[in-house]
Each structure stands twice: as structure tokens, then as C-alpha cells.
Amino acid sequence: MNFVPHRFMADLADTDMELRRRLVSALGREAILDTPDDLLAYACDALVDAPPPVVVVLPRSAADVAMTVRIAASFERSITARGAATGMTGGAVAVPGGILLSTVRMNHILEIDPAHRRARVQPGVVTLDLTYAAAPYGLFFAPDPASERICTIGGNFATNAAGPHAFAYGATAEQVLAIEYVDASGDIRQSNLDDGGIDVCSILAGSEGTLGIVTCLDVRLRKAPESICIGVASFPDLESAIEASTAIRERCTAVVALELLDELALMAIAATSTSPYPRNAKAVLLIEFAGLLEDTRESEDRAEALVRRYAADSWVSTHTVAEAQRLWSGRHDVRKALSRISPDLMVCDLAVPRSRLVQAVRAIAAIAKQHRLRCSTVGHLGDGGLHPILLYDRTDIDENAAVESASNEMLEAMLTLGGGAGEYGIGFTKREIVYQQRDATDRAALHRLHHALDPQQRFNPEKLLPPRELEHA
């Protein structure tokens, strides 16, 4: 999928060299990438191709970010912040003539405060690294998106990423207690939930770097549970699995994750390794219980009874760490498994009210069938997140067009059901569909907020909202 922006398109080549010289003078040669090969490496995210940025900046501190923002303003250039670029919506690619600011060197865990169960981190810290660092204190960082082994906390904050355990613990925004950020004037500012007043943390969460560039975050750590149990139930069809998940969610108090895998995902996993799941299953629920030992045991027993009531073919459970990791590994590696049976994948990111999950999977299957595409649907049933994965060949023009149409139609179907885009962000690939579903009052309010915090629209332009003359908002 290609990025075709329509702002900042003037011929800026005559000032490119001076811009680079200013940045080198201010930040040092080691902080600047400007060779064609280097720039090309920053011209895409996990799915979207874009024109290369005019320069890549690698700051180490908030002061470096502030200086970059001020220099960008003096040259009337846009600036796009980027974490690990694991997103699939074009949210972390620059527009032509724009500066790309990578947080790859802002990757330090500055403090872990076990007494208050919090940590201070730079935005480039890899998500899973924080949980590893907190583990010796009996703590963990709750957000666990599928890319947690490579994605960054700053990127998670930018899209308000979630993961399987968001059902119990909340998405990234709910873990952030304070932020330091650089505003559109190039000033370094702080916002702390303890200070009262306007909650700037929540305003910037999910804004994909369009309202400010976060340079430091104080995040909540949680106490590791006394007991963890993983249960796996197989079903004859997806709808039975979904109905069972509803009963488990309502009646098992210790459940913290409810994951769905469909038949195609299970076949792909079985083809690439020794599958931890039952063979020939049409659908699988992966269920995690956590808390006091007595509570997890009670929920485990109740869940077994419930899944059998909803026609489960099998049930297994474990309390051992090694076996739990093996069961989770299959869920985490779904994309890798599917990529071995298809040259290309399009991972759709959808959310729907949990009461509409059955209708949602029916709509997804119908759309995929209409476009003659193979589709694997996995998801987080705890909070209604679904990830249809379309298998295709990007060198096939017809399949390319079918995938783009199908992914848009799936998003529109979720909006009709009262849902919408999920946890991967909106970027520019989803912005038109999501925007058109908002009423005029919401649109005007969003544009006014954007104008108030970034009057010149220099922070990550073309994302979240379609370009619009702000005075008409």
C-alpha cells in the first residue's frame, strides 16, 4: 500500500542541504542520517510504503527533540516521530520534505520505583524490556501488544496500544501517570496526573504524535499475581467459542485474557512447529486466569464446566510457567506461521462491542469470501478486538485491490455494528473511513483541538484527520 500525501509538496530541494547542516551543527553528525540508503530504510512502516524523509534525526534527549522542532519550524518543515515502526497504517512515515525523528537512541529505563510501583522510561524503550527489568521486583508492565518484543512504549502511547491483557488491565493510556513532551513551539513541558487540572496525558494518548512529541513517560507497574493458570478449549466452530467466551467473562472472576484462534491460524501453526493446540480444531480459546491461587483454581474449574456446556471438543489447563509460555507462543507467532503459507499478509485491526462479536465474525467471513480471499480471524475476545488476517500476493494486481477493498469494508462493517478501528492506530490508511463516521460537531472539535496544540500542522501531518482548512472547522 502506497502513501500519497498532498501537502508539503513544494520543491524544497534548494533548502534541504541547509536544513541538514543546521541539524548537524545543533545535534552532531552522529545524530543525523541523510544518505539515500539510510533515508530509504525509514520510508515505510510494517505495511505502508512512502517517499523517503528529507533527513532522519536520532535525538538522545528532550533538549535534542526541542531543538529539532525549532529548526523544523524555521525551515517550515513537518516532523514525524517514529518508534519501531511496527504499525500498519502509515502513522510513522514522513510526508515529502518532512523530517523523520526516530526515538531509537532514547531507549533508557531511567528509574524503577518498586515502592510506588512505577517506572520512568524514555519513549524508545522496548515494551517487553520493561517487564523484564521490573520482574526482579515482582512487578510487570501490563500492555502486551503482539509486537511487544520489538515495539516501543512511546509508540504504544502514540496509538494507545493494548494486547490480550487489556481486558483486565487496560490499554497503554491507563498505565501512564506522567509525561514530558515537546510542544509545537519547541518548548519542553510536563503533565502529571497528580497535579490535577487538564489531563494532557490522556489528550496526547492515541494522538499518533500529531499534538506533541513525548520524550519521557512515568508508567504504572503492577504486582505479579500469586498464581497464573492457562486453559485451552477447542470448539467445532467460531461461534461456539465466542459464546463460551461471553459466559467465561461474566462468571469467572480471575480471567485476565480471552484469545481466539480460528481454523486457518491453527492449521498454519501446526504446519510450522509442534503445535501446542489440539489437532483438527475449528476454533480455540486461550484463556488466562491470574490472582490468588484459590481464585484461579475456582475460575479454572468453572471455565471447564462452561466450555463443555458450549460444545467444547476438549479442555486442557496448566499452572506451570514452561507450559504456559508454550501455549502463549502459538498465539504470539500466528503472523509468522501464516507468513509461511502466504507471500503477503494484511493484518486488519478492528474493534466491536462484545455483544456483537458473532455478527462481526460473520461479516468478516462474508467479506473475505466475496473478494475470494483467504482470511484468518484471531482476536482479543475480552475487549472485543478482532484481527482478520488476509492472505494474498502483493505482486498480483487484482489481489492487491481485493485486499484494500476488503479491509475497508471490514472496518465499515464494524462501524455499522457500533465498533471501529482497533489498537494499531488510524494513521492515514483508516482516517477517511473513521472521519466520515463522526458527526459535524465531533469533527469540528477535533480540528479545533489540533489547531490549538499544533497551529501550523507540522507534527505528523496527514494522519488521524484529513487535511482541512482549520478556520472552517
The other form holds:
Amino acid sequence: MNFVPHRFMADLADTDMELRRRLVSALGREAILDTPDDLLAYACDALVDAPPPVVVVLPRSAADVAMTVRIAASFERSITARGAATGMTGGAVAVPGGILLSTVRMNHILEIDPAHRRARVQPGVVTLDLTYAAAPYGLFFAPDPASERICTIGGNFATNAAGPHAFAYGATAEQVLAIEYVDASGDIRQSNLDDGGIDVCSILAGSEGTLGIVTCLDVRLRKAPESICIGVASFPDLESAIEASTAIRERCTAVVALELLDELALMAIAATSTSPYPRNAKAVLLIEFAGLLEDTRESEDRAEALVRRYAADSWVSTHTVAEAQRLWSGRHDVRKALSRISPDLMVCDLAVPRSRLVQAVRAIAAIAKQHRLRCSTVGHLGDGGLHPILLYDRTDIDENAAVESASNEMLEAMLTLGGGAGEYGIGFTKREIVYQQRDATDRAALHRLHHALDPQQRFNPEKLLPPRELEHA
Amino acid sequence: MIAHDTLDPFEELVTKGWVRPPESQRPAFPPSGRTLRPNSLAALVEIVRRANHAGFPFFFVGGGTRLSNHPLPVAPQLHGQPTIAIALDGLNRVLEFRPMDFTVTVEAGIPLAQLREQLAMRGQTLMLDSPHAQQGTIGGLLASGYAGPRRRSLGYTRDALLGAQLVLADGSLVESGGRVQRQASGYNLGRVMVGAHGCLGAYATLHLRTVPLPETHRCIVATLPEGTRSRVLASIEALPVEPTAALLIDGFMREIPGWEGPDGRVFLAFEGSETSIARATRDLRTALGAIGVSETRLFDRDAEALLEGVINAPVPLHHNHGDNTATIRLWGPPSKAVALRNTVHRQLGEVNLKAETITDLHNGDVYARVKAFGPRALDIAAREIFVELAHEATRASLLGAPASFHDRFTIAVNRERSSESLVPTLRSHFDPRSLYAIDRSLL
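The form predicted together with its partner chain is what I want next, because the block you gave corresponds to the form predicted alone; please supply it.
First the chain shown before, then all remaining chains and molecules of the complex.
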């Protein structure tokens, strides 16, 4: 998929060299990448290809970021901040002539405060690394998007990423209690939720780097549960699995994850290795309970009774760590398994009200069928998150077009059902569909906020919202 | 611009019955001014539009629980017109409750307690703390950004907000955020307005996240013998079952039951399954017994009411302790909370005033109440100490005090808040005519 920006600043080449010189002079040679090969490596996210940035900046500190923003302003260039670029909507690629700022070197866990259940981290810290660092204190960081082994907390904050446990513990926005950020003037600002007044954390969360660049975050840590239990139930169809998940969500107090795998995903997993799931199942529900041992046992018993009531073909559960990891492994590796039966995958990220889950999976299947695409649907049923995964061959022009159309139609279908885009971001590719769902007054209000914080559209332009001049055209 | 003395822009709305008469038992805001109570969303929008057109400064009132003890919001530019209070307590309906989705849509003027009752019928609740939940509205709670003692366990007030319909200063009605549990990218204007005290717009309707109602609540109050405090606090931190609130209490005997020990009392709230609470009680009693704390009282049936009482205790609904009582809330890191509490007692003790304190062990807040034998004695002895204490904390606010405290306190303590610089910028975009009269704490 290609990112075709609205603004193409063709006459910028004359000043590119001067811009690079200024950045090298201010931040040091080691902080700047400007060879064609290096720039090409930053010309895409996990799905979207884009023109390379004019320069890549690798700051180490908030002061470096602030300096970059000031230099960018003096050259009238935009800045796109980027974590690990695991997004799939073009949110982390620069516009032509723009600067790409990677937080890869801002990757330090600055402090873990066990008494306060907080950690202070730089935005480039890999998400799972924080949980590893907090583990000796009996704590963990709750957000666990599928890419947690490589994605960064700054990127999670920018897209408000979630993961399987979000319905129990909240998404990234709910974990961030204080931030340091660089504003459009190049000033370093702090905001702490406990200071009262306007909560800047909430303003910047999910803004995909369009309102400021976060340079430090204070995040919540949670006490690790005494006991974890994993249950796996197989069902004759997706609908039964979804209905069982609703009953479990309402009646099992210790439930913290409710993951759905469909038949195609199960077949792919079974084809690649020793599947932890029953053969020939049409749908599997993977359930995690966490808390005191008494609570997880009670929820486990209740869940078993409930899945049987909803026609489950089988049920297994475990309290051992090794077996729990084995049962999770299929879910964690579903993309890897599908990629072995298809040259390319397009992972969509959608959200619907839980009560519309059955309609949503039917709509997804119908759209895939209409476009003659194979589609596997996995999801986070706790809060209505769905990931349809379209199987295709990107060298096939027709399939490419079909995948793009199908993914857009799926998003539109979810919007009709009262849902929308999920945690992979809106970026460039989903921008128009999401934006068009808002009426003119709502759009104007969003632009007011954007204009208030980034009057020159310096930060990650053309993402989330169309450029303002288009709105008034 | 319509001159106030020649034409009342709201008269037509009153005649049409869009505006309810003020309730007699509720105070008017401002006391000598005009309070308008829209009875529908359309009426609210129309009132704001007309106020905007006529150039009347205005502010929004929820249940009035905060304004009872605080100076009224002020209009930065008075426009030569009287300030109007728009009371939203008439907008108090549950519009849509979807138990299966764990979401509810309400009008912003609904009191938290009223909503909790309706949600409880389907086994759900909102994990929000609010002082005076019977009267305080959810819109007001969000606008104030109140953070209660359960926030470390259950999250902050903002976390419950999925989306909202907002009325901006020009009367435009804006929908922002979403209605689904899973919220992702995009600007959520509803959350932008959390803690803004209505200076950017008013909440009209709210889309909120609900959670399953805990099976059981239990509060435990333990009396602390001399020399046990520090060991008790360490043992609470080590409990396998975390309390949702953990407070060290000195005084407040009238509002909070339990005998006061030489080292005060600890108050713990637990929520969860019956088995987990039984385990928590057993573990706690074992730990405290080993330290020498033998007296613990359990509250089950009335546990929720007791927790509410503890939240209410330092936040007087009206300044009804007489003019010789003042209460302050101090914020700080949890690791320094007990030290801050000790400073409160020492400094007030030096001028022969006895402080009553509630120290939030999870979050670091210290509530301090002091009573003198007369208003002048209070003014002389405590006012300057409050100002000093406020400077020792990371943040401070007065919860109830004579007017003289407010003037001195505001000037002395109103140092720059981290988000302060954004307020004028945002206001210039969301309220370009500066019509919202704003809370003094934001000035």
C-alpha cells in the first residue's frame, strides 16, 4: 500500500543539505542518518510504503527533540515521530521533505517506583521490556499488543494500543499518568495527572504524534497476580464461542483475557507445528483468569460450566506456567502460522460493541467472500476487538486492490455497527473513512484542537485528520 | 449585542417551559445572580447560544457540591453583563444502558449515586470515587477531575469516559470519542475537558465504561497502639490481596467509626469475591496480630456507605462546621505521605491547634482539618501554616475554609501548574470571546 501525500514539496532539495548540516551541528553526526540506504529503511511502516524522509534524527534526550523541532520550524519542515513502526496505517512515515524522528535511542527505563506502582520510561522502551524489568518487584505493565516484543511504549501511547488484556486493565492511555513532551514551539513541557487541571496526557494519547512529541512517560504498574489459569474451549461455530464469551465476561470475576481463533487460524496453526488446540475445531476460545488462587479456581469452574452450556466440544485448563505458555503460543503465533500458507497478510484492526460481535464477524466473512479473499478472524472478545487477517499475494494487482477495498469496507461496516478502527491507528490509510463519519461540527472541533496545539501542522501532518486547507476548500 | 436591561434573551425559553425554576432547597449560583436550569439538551444548547449572542459570561454548575465551599468562577472579561450560572442537574436521565457492552450513556447532570443504583440492578457499576455522590453529578465530577482514594486500584476518573457530547461556547454541539469499550486513535475531546472545570465546554451527554459489580465489599478499621504505625503500613503493602483504598486516619471520630489509638487508625476497603475478601481478612488479621494490633472492626453490609462517608468526611458539602474550621488537601508522592502528615501535625501543634488528618497511603494525598476556638484564632494561627504546607506539597487546595483563607491561599499557592500554559491557548480556540467564567484555580 502506498502513501500518497497531499502536499508534495518538490522544491525542497536545495535546502535539504543545509537542514542536515544544521541537525548534525546541533545533535552530532551519530544522531543523524542521511544516506539513501538509511533513509529507505525508514520509508515504510509494517504495511505502508512511502517516499523516504529527507533526514532521520535519532535523539537521545528531550533537549535533542526540542532542538530538532526548533530547527524543523526554521526550515519549515514537518516532523514525524516514530517508535518501532509496527503500525499498519502509514502513521509512522514522513511526508516528502519531512524529518523522521526515531525514538530508538530514547530507550531507557529511568525509574521503577514499586511503592507508587509507577515506572518512568523514555518513549523508545520496548513494551515487553518494561514488564521484564518490573517483574522482580512483583509488578507488570498491562498493555500487551501483539507486537509487544518489538513495539515501543511511545508508539503504544500515540495509537492508544491495547492488547488481549485491555478490557480488564485498560489500554495504554489509561496507564499513562504523567508525560514530558515537546510542543510545537520546541519547548519541553511536563504534565502530571495528579497536578489537576487539564490532563495533557489525555490530549496526546491516541493523537499519533500530531500534537506534540512525547519524550518521557510515567506509567502505571500493576501487582502481578498470585495465580493465573488458562482455559481453552473449542466450539462448533464462531457464534457459539462469542455467546459463551459474553456469559464468561459477565459471570467470571477473574477473567482478564478472552481470545477468539477461527477455523482458518486453527488450520494454519495445526499445519505448522504441534497445535495446542483441538483438531477439527471450528472456533476456539482462549480464556485467562488472574488473581488469587481461590478466585481463579472459582472462575475456572464457572467457565467450564458455561462453555458446556454453549455447546463446547472440549475444555482444557491449566494453572501451570509451562502449559499456559503452550496454550497461548498458538494465539501469539497466529500470524506466523498464516504467513506460511499465504505469501502476504493484511491484518485489519476493528472494534465493535460486544453486543454486535456476531453481526460483525458475519459482515467480515461476507465482505471477504464478496472479494474472493481468504480471511481469518481472531479477536479480543473481552472488549469487542477484532482482527480480520486477509490472505493475499501482493504481486497480484487484482488481489492487492481487493484487499484494500475489503479492509475499507470492513471498517465501514464496523462504523455502521457502532464501532470503528482499533489499535493499529488511523494514520493515513484509515483517515478518510473515519473522518467522513463525523459531521461538520465535530470535524471543526477536532481541527480546533489540532490548530491550538500545532498551528503550523508541523507534527506528523496528514495523519488522523486531512490537512486543514482541504477542509476549507 | 443585546443589552441586558432592555431585553432578556432567555425570557422566551422560560415562557416555553424549556427552563425549570430553581429548586428551593438548592442554593443559587451566583447567590445574587441568575441560575438557568435547562430541562433538555436542546434547551441547554439554546441557552448557551443566546448567552453567546448576548455576550453574557456564564459557567456551568452540576450538583453545586464544589461551589458550596469555593469562590464562584470569575469572568476574565465581564463584558458589562451579569454572569449566568447554567445548572445541569435537570439533565439527569440514563439514555442507554447496554449491559452486554459494559457501556452506559447518560445525561451529564445525573448524580453518581443515582446512576450506580440503576447499573446495580444489572450487576454493574462505575468505578468512580466522588465526594457527595448523592448530589454531585457525573459531569461535574469529570469537569473537576476529582481523584479519589481508589484511583491506584481502579483508575482515574477520566478512565471511565469513552466519549461525550459537548456544548461549546458558541452553542455548537460536538460528539467526540466513541461508545465502545475499545478506544484507539483519534482526539477525544471529552477527555480533553476532564479537569478543565468547564472552561472549554460543558458535558451534555456521556458515554461511560461500566464494570461488573464486585460480589462483596468489606471495610476494615484497625486501631493502632503506640509505636505500631510504620510496621502496620509495611504489612499492608505486603498483603497478597490489595485493598482498593488504604488510609491512615487521625481524628474524624464523628464521621468515621472505630476507636482512635495512640497511632491513629487504618482504614482499608476491599472489593471482590467472597473468597478473596475472606482471604484478605485472614491475612490482614494475621499480619496485624503479629505486630501487636489486636483490634480490627469489620464492616460488611454498610461497607459501601462507610467508604463513601470516609470520602465525604474531609470535603464539607457546606461549610457547616462554623467559621472556625478549615480543611486543606495536600498532594504528594505516596512515599512521602506519612512525612507530610507528620509535618501537618507538628506545625499546627506548634500553635496549639490539633489537626485531624486522613492520609492516603496508596496515592500520597493528605487531608487536614483544623478547628480553632474562634474564627479569628483560626485565621491568625492556621492560615499562614496552610500556605506553608501547600508549598511543601506538590499541590494543594482548600476544601472548606473562611473567605479570608481563599484570598491569601490563592495568591500564595497558585504557582504554575504543568498544564497551565495550555489553558489560554485552548480557550482562545474553544471560547474565543472568553465567555466562560472560569474556576479561580485555572486562572
